[in-house]
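Have a look below at one chain only, the form predicted alone, in structure tokens format.
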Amino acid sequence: MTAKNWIVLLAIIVVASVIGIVFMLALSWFPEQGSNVAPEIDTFWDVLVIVSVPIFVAVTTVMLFSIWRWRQRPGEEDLDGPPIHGSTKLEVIWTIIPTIIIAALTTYAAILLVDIQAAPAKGTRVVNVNGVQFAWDFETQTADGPVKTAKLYLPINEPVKFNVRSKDVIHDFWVPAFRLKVDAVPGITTSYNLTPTKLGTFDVVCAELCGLGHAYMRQTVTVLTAERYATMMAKLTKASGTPVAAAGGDGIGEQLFVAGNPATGATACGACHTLAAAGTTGVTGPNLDKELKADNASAADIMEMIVDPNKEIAKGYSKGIMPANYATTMTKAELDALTKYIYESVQGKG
């Protein structure tokens, strides 16, 4: 190949990943940045990409520059091409330098990652996060105790510590916005810290494959300021602060539609479905509000949904999505608290 053809391979090469890397570095690929640690792990992933793209064009260049100048001509089909013996200082270069790019990105990623999971401060705020087919839970913890809830509430500049569990399946709690996401297991406590860094509402999903209601495993996290934080937890503190156990009075259908039960592991409805009067907009299971409007349901109905949910199946929905174990982990009071509570906030007499 003649030195002309070089210098051509090589001008190709250079104006194409300049381009390609500010087309790359143009795009918006992720969500806006919600937390301390998203700068960073977006900084990465540009300086994966001001290294890949070269590699790219370099490699698909010469590809194509190969098959075009070496192509097979007409009267050649029978022909054997000139033995070639190779290079071994080539073979050597192509190999010692990719070497040093993925060291050196490797490094790069585990002082990242060593960076980003150091250890929480002192005083950092602790939110045991369950996951279960198909929704998600949280427990904050306060100075007044445990506040469980079905949507996710922070404080904005405040360091926060996420203890993930799984109550069944292996589930994948992921904030786009905050860009890291752990894996939730059965059996084991998974964690990560950041802090969160824009106000706003964002969305919380599961990442890894965990059933036919994983598309729909979805929650979200809102930011607020220090002062309407401790409005709203000083809120959900007084209604979580009857015990489940004494289901009956006022308030536990609420509590059980909001927060669910910890103790016996009944999962919060409002995790999965929205309920104008509780303030949920969950949207893996219907959307209570209409669909019960909608079909006028008694008590009676919406007692039976709950108990049997396999029954009879909302359209656009599947079967297995909502759990079908509400009869054993909840007592006859619970369910008929619950049951009260949904029928007359739909009703509109809560």
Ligand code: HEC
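Because the structure is predicted, anything quoted here is derived from the model rather than measured. Numbering follows the first chain given and starts at 1. For the two forms, the rigid core is made up of the largest set of C-alpha atoms that agree within 1.5 Å on superposition. Compared with the form predicted in complex with heme C:
The rigid-core alignment places the CA of Gly200 less than 2 Å apart between these two forms. Relative to the superposed rigid core, the position of the CA of Phe44 differs between these two forms by less than 2 Å.
Relative to the superposed core, Ile84 undergoes a C-alpha shift of no less than 2 Å between these two forms.
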Contents of the next structure:
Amino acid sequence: MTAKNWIVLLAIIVVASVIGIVFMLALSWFPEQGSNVAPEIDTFWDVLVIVSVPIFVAVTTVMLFSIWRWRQRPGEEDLDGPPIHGSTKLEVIWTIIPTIIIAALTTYAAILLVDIQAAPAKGTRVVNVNGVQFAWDFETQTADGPVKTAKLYLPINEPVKFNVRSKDVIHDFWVPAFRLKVDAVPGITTSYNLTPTKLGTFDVVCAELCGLGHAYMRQTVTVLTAERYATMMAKLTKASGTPVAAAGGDGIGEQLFVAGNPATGATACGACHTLAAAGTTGVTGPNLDKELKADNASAADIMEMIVDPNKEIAKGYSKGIMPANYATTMTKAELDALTKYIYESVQGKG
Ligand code: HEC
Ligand SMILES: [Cu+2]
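Switch over from the form predicted alone to the form predicted in complex with heme C, please.
Whole complex next, starting from this chain.
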């Protein structure tokens, strides 16, 4: 290698690194910042990008240069190449440099985590988050007792602590806009705390492959002003404990099918099933108009399919995707209304 070669190589690495860093920082990687910790985590990401790009560029450039410079030429097919026995000096260098980089980044990450997860102030609002295949339910502690919902509500600019648990397998509670996430592990309680800083509705997802319905384990969190939050909690406190069926007469079956029951954590059927009468178009489970009509299913059959979905698996579908907890998340009256509604919707047509 001549000195000129070295200079050209170095110039390529510097220029490509600058272009790479500018490009990577210009991309928008994350959703909008929805919590107090989001800016610091995004800064951490930027630092990782700035450190990683030059390493990637340097390794790739040296590799491509070596392939070009020392490639096999015609007539060299049978040669062994020069006998090289390694270089202790090089090996020491390429062990020490990465060790320093990794140690520095790990220290930064650890300090950042300790900093943003300092113990929450006394009196911080607590929300119990429970994962189950394949839905989250939320239990907000209020002065009037716990309020259970399928949708999470939080007031803006007020710290909240999530206590995360699982009823079956490992899930992972993640609100990308808030940036933090933690595994929900059966048998233990994990937690994190933060302060929502942006009004609006954000995705809540499961970030741990937890079974066939993992991809559908998506809900939302709505961040409200303090007044609207108080109104919403008062409404939900009234609703929770009162079965939906007891609250109104007609339309309950359809309401349960389309929206489930947020108060008890009953997942909406329409999220996974198509039913023309309800106007739902889910495709995770069988098309109920078609299948129930083809089976000539009675109301009793339908009831059984709802409370014990794993007893008989519809052809072409897998066990364990449809929630098996409807017997506990719905009252008998609700199940009757829902079954009757589905039966009449399917049989009523043609
Ligand atoms: C997470 C997705 C999901 C949800 C939510 C869901 N189901 Fe299902 N459902 C499925 C899947 C997948 C199957 C097929 C596998 C099976 O039979 O268990 C199924 C099967 C069925 C069947 C049997 C269909 C047939 O052809 O045999 C009925 C009836 C049914 N569901 C009704 C409901 C009702 C009513 C609700 C709401 C109370 C509901 N489902 C909620 C995914 C879901
Ligand atoms: Cu999950």
